[in-house]
Structure formats: structure tokens, C-alpha cells
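A single chain, nothing else alongside it, follows as C-alpha cells in the form predicted alone.
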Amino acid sequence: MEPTTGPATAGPQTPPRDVDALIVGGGPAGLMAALYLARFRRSVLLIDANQSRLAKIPRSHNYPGFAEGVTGSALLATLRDQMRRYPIDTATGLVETLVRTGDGGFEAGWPGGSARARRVLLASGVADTPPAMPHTLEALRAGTLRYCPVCDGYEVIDRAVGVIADGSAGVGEALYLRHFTPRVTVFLDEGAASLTDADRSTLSGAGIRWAREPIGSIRHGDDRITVRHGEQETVCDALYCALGLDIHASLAKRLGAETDESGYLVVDRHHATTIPGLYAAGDVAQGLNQITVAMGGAAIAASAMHLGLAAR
């Protein structure tokens, strides 16, 4: 997202700009919240680090309104174009500091800029942990390496599917995918040695195979992905990565916001965090990591922020 001209993108010597609402993150949740708040006639500043997971999705088939599916980059461009039709200021950067001010608001800082806001929405998202091996990006772009069986499990019905994991965490994902196909194989960083007896019993009971040797490499070609484990290779139609997520909640955690056992920000039915005036929506907050869920949560949060501002 290109920054607008003016104080939002000025150098650090410029005094912080004052706005009603600051949004951290320019993915689906951040863009939806900005749109709602602008239509509520609130002054809005959106800071985007250009790290949205949406841009990495080759094609989504479960986003409504696109019968043939839509690429993440195209959907992101459409949302940005719609946002630009409203008086929303933007800046490009990674917000590094967020502190409370004496009047109950917040002050945020990023390289080259700062701003004060009466309300803040964190839509900073998460980052998937990719396999530490070559050809990962190539396979991701081709759609043979995937991260979300909720999003696209339908597309692998009865196909050969792999799950790459670093231990027991991959068992749950393999079981989830078993609903769509009987042809599931688990590949592990350290091989079968990282599976417990209970894991093996669970997988066997579901008819799920696992490779005994540690995974060595992946290779994309002909719309399939080849997994090398030890001296053997297994060809899959899709490989799901279950190596975990980096949840971008540090700004809120430094303020003392509560997180759940997985690290997601705890929010109420208005998407308010446990810090007054601080809201969260999208993948950084509790809930299902889905585009539609992120946008719905952002609409709820923006509406609550507007009403809260009106009460002051």
C-alpha cells in the first residue's frame, strides 16, 4: 500500500498526528475496519507493513462472490481500491511501539513516523512457519504447498495429501484432512522418532500413514509435490505445513493484554482486548483464521470503536 502525503509519512522530527482511530495492519481485517470507520466519519490512519497472508494465497474458493475462486493478490487489490475512495490516510511501515497516553489514548511509532489515537485496532495477523528447505516459495505459489485445510480441504478430496510437522502437532492436522481423503501421510522433521505411542495408535486407527525417516527436501513439478525422506520419495498432490504460527501480538502483550494458551489475543464480543480502547481482529485475535471471519470481526470492532468514541 502506498503511503499518502502529509504528516502520516513525515520524518520523525514531525510531531505525532492525532486521529480518532489507528489501524495496525493492512490485510482484510485492517482494510475492512478502515472502510467502516471512514464511513462513520472518523479520522483514520492505517499503517501497513505489507505482510498480509492474503497476498500469498494462490486462489481461494471459499470467499463469497467468486464462483471460480479469487487469488489473494487480486482480492487484496480490490479491497485497497475500495478503501482509497474514502478519506483514509495510510503509511507504510512496521509499528514498533505502542504506549498508553495520559488521556487514555495511545501513541504508536514506526520508522519515519508516529501518531496518537483515541482508539487502536490491531489487525497485525500471523506468519506461517515455512519448511526450512529449498523450493518452498515455488511450491506455495503453485498451490502444492498449503497452510489451511479449513480453506481448501475440499480441493483435495480423495487425493494424495501429505502433512509436514515437527512432532505431535501434525497429528491433529492429519486427522482433520482424513475427513476429505483416505490418502494421508505424515512427514516429520525428525522422523517417526518424534511420534509418541499414543500418536501412532491414533494415526493407525484413522488409517493414516507416516514416514519413518526424517523429511529431507521437497520438490515441486507437474502440479504435484515430491517429499524426500531418507532414501525414499513420496509424491503428493498437496502438502500441508503444520509447523506452527508466529502470532503478531507483541504490541498488545507489552501493554499487558491477555492472550490465550495458543498466543492469540483474547477479545470480547465487541472484539475489544483486555486493554481499554485497544481492539483486535483477524488472525491475531481468537477465532477461526479465515478471510470472512477477519472481515466480520473488523466490522464488529469498528462499530464498537465508533460508539466508544461518541461516548467521550
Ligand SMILES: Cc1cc2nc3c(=O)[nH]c(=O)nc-3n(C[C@H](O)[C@H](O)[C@H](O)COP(=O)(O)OP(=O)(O)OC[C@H]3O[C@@H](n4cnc5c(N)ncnc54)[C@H](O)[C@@H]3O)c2cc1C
Contents of the next structure:
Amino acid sequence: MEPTTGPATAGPQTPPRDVDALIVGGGPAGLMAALYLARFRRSVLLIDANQSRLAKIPRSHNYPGFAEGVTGSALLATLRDQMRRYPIDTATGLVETLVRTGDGGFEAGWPGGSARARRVLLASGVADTPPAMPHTLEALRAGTLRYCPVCDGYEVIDRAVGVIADGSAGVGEALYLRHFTPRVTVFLDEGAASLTDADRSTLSGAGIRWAREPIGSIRHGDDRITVRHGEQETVCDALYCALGLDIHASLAKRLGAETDESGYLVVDRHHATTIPGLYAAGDVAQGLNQITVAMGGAAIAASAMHLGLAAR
Ligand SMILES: Cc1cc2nc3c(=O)[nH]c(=O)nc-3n(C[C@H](O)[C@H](O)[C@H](O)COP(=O)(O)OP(=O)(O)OC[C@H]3O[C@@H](n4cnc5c(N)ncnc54)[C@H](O)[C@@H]3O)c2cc1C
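The structure above corresponds to the form predicted alone; please give the structure of the form predicted together with this ligand next.
Now the full complex is given, and it begins with the chain already shown.
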């Protein structure tokens, strides 16, 4: 695994580090918060498990400043490089425990290290549930497998698009995509049996097709993606996966933080969670799952964390 943010300096015997701000996650939200807090002259420790969704973006066309688009890996490398210019302590690893200390702060633990912090930002993102198919990474890179119509619906205008889902969740995604192309087909794990009558009438009203038989297999090749359902095959230019997300909110939930009905952390306008001193930004928090939103939320959270520390 490529080191995310520089070498981890903690060993098993290292005593807990003591910092103003601990950041869990080194995607766009975590990196942006680290930059702000370091420039506010706060001691910062950023711990990252190196699984940023940003690294999976073949080319983003809705991130400002790059008229030709930018690959996620190039953007991540640039953000990391900018962060390295500041005295930000970093470690690679998965934070497994986060508890409150008696003085109102927090203590975090990860394999090989621990730290105490007065404020914590959770920037731990989400993970997409991938479809059961070989070569998902190649399909992602080629843009035949996609997760985010908000990000790249514009790139599939008038193209043949599939939506894979395990139930009615696929209907909403298909309707969203119908705005961009009239050629949308829904494929379901259990076949059309998992669609309600209301789903069917919504889909047919919008001119969206659906496959009757359950998905048999999915394969990527020649810059297209083929879905086998029953005895038939449908070839798509792109397949959007609507199989759900794993929201990485468990550290905050174990502290009692509130989540919304979808599982995202509830935050206020300063990006504070319902636990005093614990902030959240990026995909893990309420809002649109977008790079700019992650960065904006992180800037707001970092500014509030800084002011909160000054007020102590
Ligand atoms: C295929 C694809 C295409 C996309 N295209 C676009 C696009 O064009 N435009 C756009 O705006 N957005 C796009 N997105 C969404 C964008 O990538 C995310 O919104 C963005 O990366 C969110 O940033 P984040 O910092 O919240 O989370 P992430 O970037 O996912 O970073 C979270 C980090 O936290 C780490 N982590 C999690 N738990 C822990 C823990 N307990 N301890 C330590 N580290 C932890 C993870 O390993 C990861 O490195 C796309 C996403 C995908 C998957």
C-alpha cells in the first residue's frame, strides 16, 4: 500500500502524542482541514487508511480550476504535496478507537499508535458497494463502471446507460439519469420481481426500461460493459452502481453522535457533530458527496475548531 501522507512515525511503544487537532481520514476533506489548521498554527495529526474515493476518479470535470479535467490521483498527489509544506504530523493506519478523556478531549488508537487531541475532525468518507463482477478497477478507470451521476452524468448524455441495484433504490438513480439520456435500463439482483407496481409505472412513465430476469453476470471489455440477465445480454456504454454505501461513521456513533435516516453524521453550520469537540466533514457528513463540498465543509470545520481552541 502506498504511504498516504508520509511515513508513520509511531511505533508500538510510542507514548500517546498530544495535539490540538486530530484528523481521521486523508481525502480532500482531511487534507483541506489539515492545511487550514496548520496555517492557524495548531498542532495537527492526520491519520489516514489510504482508501480515498478521490483516488478512484478516472477524470473529474466538475472540479474547478482544471478546464480539461483532472484525474483523482493527480489531485490527491497535489493536495498531499501542499500539506507536506507544513509541520503536520501524519500516520498511515486505521483509527480503531476514539474515546473521551476526562478533560473534555479525546484519545484515539490505531495499530502501532495512539494520540490525545483537544478537537477531532472525522473525515473518514464512505465506501461504495461494488457490483459482483471481475475487473472492477479496470472498469472504473475506463469509465464503464460509475458511482456518481452528480459527478459525471454530463459525460453520458444520450448514451446507453444501465443502473444496477438490489431493489427500488435503482428507480431514483434511473430517474436522475433519465435527465441526461433517454437510453436507460435498470438491472436488478432479483430481477423485476423486486419492483413494486408503483416502481414499474414510474419507470415506464419516464421511458426507462428494466430487465425482467435477475442479473447473471457483468463484464467489462472494449470500453463497454455487458450485463447478462437470463438468456439475454445488454451492452451499455456505462453502468451506474446503486448498491449502496458504507458510511464510515462508527467512531462517532460509538461516542453517541447523531446520524440522519441515511446514516450520515448530523452536523450544524460549523460542521460540529452532536458530540462537543467532534467535527465531521466530507462524505461522512450530511450533504452532497462531492470534492468541493468535502473541502468547503473541512474549511468551515477547521475554522470553528481553531476558534473553539482559542476560547478555552
Ligand atoms: C468513481 C468516483 C468518481 C467520482 N467523481 C467525482 C467527481 O467527478 N467530482 C466530485 O466532486 N466528486 C467525485 N466523486 C466523489 C469524491 O471522490 C468524494 O466526494 C470525495 O473523495 C470525498 O472526500 P472525503 O475526504 O470525504 O472522503 P475520501 O476521499 O473517501 O477520504 C476518506 C479517507 O478516510 C480514510 N479513513 C476512513 N476511515 C478511517 C479510519 N477509521 N482511520 C483512518 N482513516 C480512515 C479512508 O481510507 C480515506 O483515505 C467520485 C467518487 C467516485 C468513487
